[in-house]
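Coming up is one lone chain in structure tokens, specifically the form predicted alone.
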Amino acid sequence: MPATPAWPPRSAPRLHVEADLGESITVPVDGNAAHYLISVMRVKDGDAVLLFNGRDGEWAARAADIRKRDLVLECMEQTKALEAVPNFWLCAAPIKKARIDMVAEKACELGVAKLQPVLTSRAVVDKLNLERLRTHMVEAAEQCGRTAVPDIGEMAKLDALLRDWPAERHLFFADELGGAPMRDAFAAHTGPAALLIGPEGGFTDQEREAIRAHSSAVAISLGPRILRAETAAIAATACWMASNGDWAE
């Protein structure tokens, strides 16, 4: 006799919504995750669909009721249960739309708790779009396996991030004229903690002045190569989470 196959299967597509999940519940789905699902997916009756919504982990649903333009899916079977996210912030400054775009992207596949973008003196962009990095993080989540998309903060000045900065957060301050060894740093400095990245055009004399002189900063090296932002960004924080996050577990 042929194996049963398994259910949910491992190509069954993920789909983030903001309903509640549990077993039995009904999830509407219409819009562009329908057209998603159906046209380009082509999800029948009955096939499995994972869902999370950063609160419920993640369920196996049953499609049902497909039409042209929605279907239903009836949550079956919790698969997993909502992660533990490393305490760990990346503080950004903002930088041109698709290099941005792609440090949210790559945040939430590294295991970002929160994105935290920071105004400096010599950023090129003084605004950005959180609803548009919430759906790269959204989408990037859907991909990943992640069952909690990170939280973005409004804009944010330098001066008012330090002022209001939490005392128990390390903020390793990666500076391009020099600091301590990351892995050192990280080593000696565990427990909740957040890393800030300035822009293209790095931080002014001022601003790093004031950064260091801050009760919880780390400044701390990247290497013999000045890096653009977004390599900073995704380089350093991948090292954390092998130091001190989920990828040390």
The other form holds:
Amino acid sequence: MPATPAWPPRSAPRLHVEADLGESITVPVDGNAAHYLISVMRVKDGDAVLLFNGRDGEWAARAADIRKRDLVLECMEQTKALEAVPNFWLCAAPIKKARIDMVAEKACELGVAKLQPVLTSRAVVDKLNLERLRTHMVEAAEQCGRTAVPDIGEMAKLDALLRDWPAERHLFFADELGGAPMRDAFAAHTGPAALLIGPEGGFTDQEREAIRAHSSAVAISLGPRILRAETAAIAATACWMASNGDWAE
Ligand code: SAH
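Switching forms now, from the form predicted alone to the form predicted in complex with ligand SAH, please provide the structure.
Below is the whole assembly, all chains and molecules, this chain first.
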């Protein structure tokens, strides 16, 4: 068994940054990120911090020039290549704040490539703070070891989403009124995929018909119980990851 490298230690804090990362690049850090590293994580000169930006993989950096409100991080070595993200989008109707925040966090941890908010007629929420959702995803990516933060699409109306749907991507439609067992549907439809989850109030009959009539749509059932929208989103994403995503590798 290869020896565990002593540096960077496994406990090193992970931080998402916008800056480029690479051999001998120095990244200045201030604001909340500096406060987190200096005051919360008590990073000292020479300590390791793991950095990622969604483009350059993960780099172990050494903390230097630590002052009250800022520090610099010197890239030392690449510790992970940029991840290959499973080709899976979660298309979800907006739901109340705490619940959609949880969906964003879990979707990132589970490995989705993109969160696509979809406006349907029974949605109780019609605006989403995409910045806040992204913050939750960045924090989840820092915690779970991802090297890329999932994309977040602008909110799209259901009819526009269906109209502009990319033909090669299966659209698994979680239909609370019934569909194929997930296991069979995922086995029969491999390749780029998306999951469509309705809002608290579900889809209208008209919406269900429009989705079911779409050539990329595959209606799936999540069992005999009506799940809350966030439970459905998280559970079905996990099932897809286990059968067709990178949990299956
Ligand atoms: N109010 C609706 C339920 C909405 S549940 C009703 O009582 O009929 C919110 C969303 O979660 C649904 O639109 C669907 O996409 C998904 N969902 C929940 N339970 C499901 C199940 N058993 N099978 C498939 N999808 C389900």
